[in-house]
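We begin with a single chain expressed as structure tokens, specifically the form predicted alone.
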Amino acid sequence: MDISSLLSYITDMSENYCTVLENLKENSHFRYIRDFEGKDEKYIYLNGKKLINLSSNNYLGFADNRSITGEFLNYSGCGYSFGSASARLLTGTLPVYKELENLISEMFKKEKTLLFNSGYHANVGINSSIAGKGDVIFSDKLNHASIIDGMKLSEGKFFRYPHNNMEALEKLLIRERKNFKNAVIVSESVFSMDGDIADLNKLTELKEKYNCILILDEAHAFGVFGANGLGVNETLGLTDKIDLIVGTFGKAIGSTGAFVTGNSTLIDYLTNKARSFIFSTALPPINIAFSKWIIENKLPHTFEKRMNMLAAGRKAGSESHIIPVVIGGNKETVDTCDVLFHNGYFTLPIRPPTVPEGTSRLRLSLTTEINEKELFDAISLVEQTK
């Protein structure tokens, strides 16, 4: 390719990208990174305004909490480094990594646990490797993008059943299970955009009836549900019936990273096959130590606050601490967020492809620091804009 052809190619390519971006802007679909001036466990600061943060996953208020951070640093004496400089399978493992993995195993009464760098890393790694050629995955239609991306990378086949429709799932299993060697059912517990809860009793029943592996993503429930904060599996007493439980430290725990826990065979398999684990530099030791310290020292004292938060969510019509307020159109949803902003609330518009077309919404996300009056005042403002 000569210089003039190359320049013409680059110009055409740039124009194509610009056209896509302009279309996103015209349809109120353009995303950008906001320049926040700061945040703490309840508020976020933007454009000189102090706003109640209703778009955070900081469910227990541990993240951005200076008191808790200071307490941890005093405890640790800054004895942990800020970088691992290697993947876990090379030199990226120190005792604190195994200590956290063993702690998670003990809490869930599972044989073994594996840490990942994020919930996305975990779901992509697990779902891309768990099903090989001749295997199949059955996935809830509203499962997180990380699960979908993992399945797309898998060498197995996958089917997506209608959201929380156990009758449809069983029909799929009757029709397809016999055609595959290994079969996997994967679901979130608390669905991130709707706040509803999977029918875990039925999922465990179907998993046993049709000889499947059951994977449950407890990302939004770990630290919130259950007497010990283990998630919906603990609330329903079904922990031992779930083969692989996924959880994150970047939400309720206020740290970063994720885990999967289960029997030693499956965890060893993932250690050897999950590419997002094998080929990633391990998280900094100080983050691992912080997650472990929070779980051991702070999480046990949150039960009453967690139950009050969940009760507030139920009063608002949700099954959890995530309250969806469906607006419909993109522009209308963006405009509603602007109204809330001018009244002291920070919310973000949730638009396709995160949710289906025509169901753009606000995702009101509670923390233990937000009281019922603040929540229902925000809901009232939304109702007034419709």
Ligand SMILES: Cc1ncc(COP(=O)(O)O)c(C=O)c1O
Second form
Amino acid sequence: MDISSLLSYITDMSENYCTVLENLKENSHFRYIRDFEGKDEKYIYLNGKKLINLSSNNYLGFADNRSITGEFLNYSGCGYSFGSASARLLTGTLPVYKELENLISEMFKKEKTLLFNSGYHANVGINSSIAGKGDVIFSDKLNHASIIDGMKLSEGKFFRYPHNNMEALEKLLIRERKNFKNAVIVSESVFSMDGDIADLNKLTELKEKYNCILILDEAHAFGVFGANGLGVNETLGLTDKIDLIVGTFGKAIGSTGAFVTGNSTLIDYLTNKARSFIFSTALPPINIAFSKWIIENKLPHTFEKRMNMLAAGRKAGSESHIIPVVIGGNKETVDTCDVLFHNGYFTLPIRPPTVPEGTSRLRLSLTTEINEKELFDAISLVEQTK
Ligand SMILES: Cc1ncc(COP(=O)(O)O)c(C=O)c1O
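Go ahead and give the structure of the form predicted together with the named molecule, now that the form predicted alone is out.
Now the complete complex, all chains and molecules, led by this one.
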């Protein structure tokens, strides 16, 4: 290619990208990283304003909390490094990783646990490897992008059933189960954008009836639901019926990372086959130690606050601490966020492709630091702008 055709090729190419960005802007779909000035407790600072953060997954207030960070650093005495320098299967492991895995196994009364670098890594790694050629995955239509991405990488076939529709799932199982060797059902417990809860009783029944592996992603429920914070599986007493439970440390625990817990054959299989586990440098030891410290020392004292938070969510019409307020159009949703901003609240517009077209919304998420009055004041502001 001569220089002039190379230059015109580059110009054409960058024009294509510019067109995509212009289209995103026109449709109020454009994403950008905000310039926050800081965060603490329930507040976030933006454009010189102190705002109540109604868009955080810091459900128990452990992240961005200077006194908790200080207490942990004091306890750990900086005895843990800030880099693991290697994948777990190479040299990126130390006793604290196994200790955290053993702690999770004991809490859930499962045989074995495997840590991942994030919930995204966990879901991509699990769902891409659990079903091979001749196998099948049945996935709730509203499952998180990380589950969808995992299934897309899988050599197995996958079907998406209508959200939380157990009759539709059973019809699919009747039609398709016999055509495949291994079958997997995968669902979130608390759905991240809708705040509703999967029908776990029915899922465990169907999994047994049709001989499937059941994977439950408790990303938004681990640390929040259940007497010990194990998630919806604990609230419903179904922990032993679920084959693989995924939880994240980046939300209620206020740290980073994720785990999957289950029987040792499946966990050994994932250790050998989940590429997002095998081919990525392990999290820093300091993060692993922080997750373990929070779970052992802070989580056990949160029961009452967690239950109050869930009660406030129910009062606002949700089944959980995540309260969707569907506005519809993208622009109207962005405008509503602006109104809230000018009244002291930070909320984010949730738009397609994160949610289906025409259902753009505010996703209000509670934390134990936000009180009922603050929540209901925000909701009535939204109602006034509709
Ligand atoms: C249901 C669900 N699973 C997994 C993830 C990914 O977790 P992480 O943020 O640790 O990558 C998210 C994140 O938002 C989620 O909502």
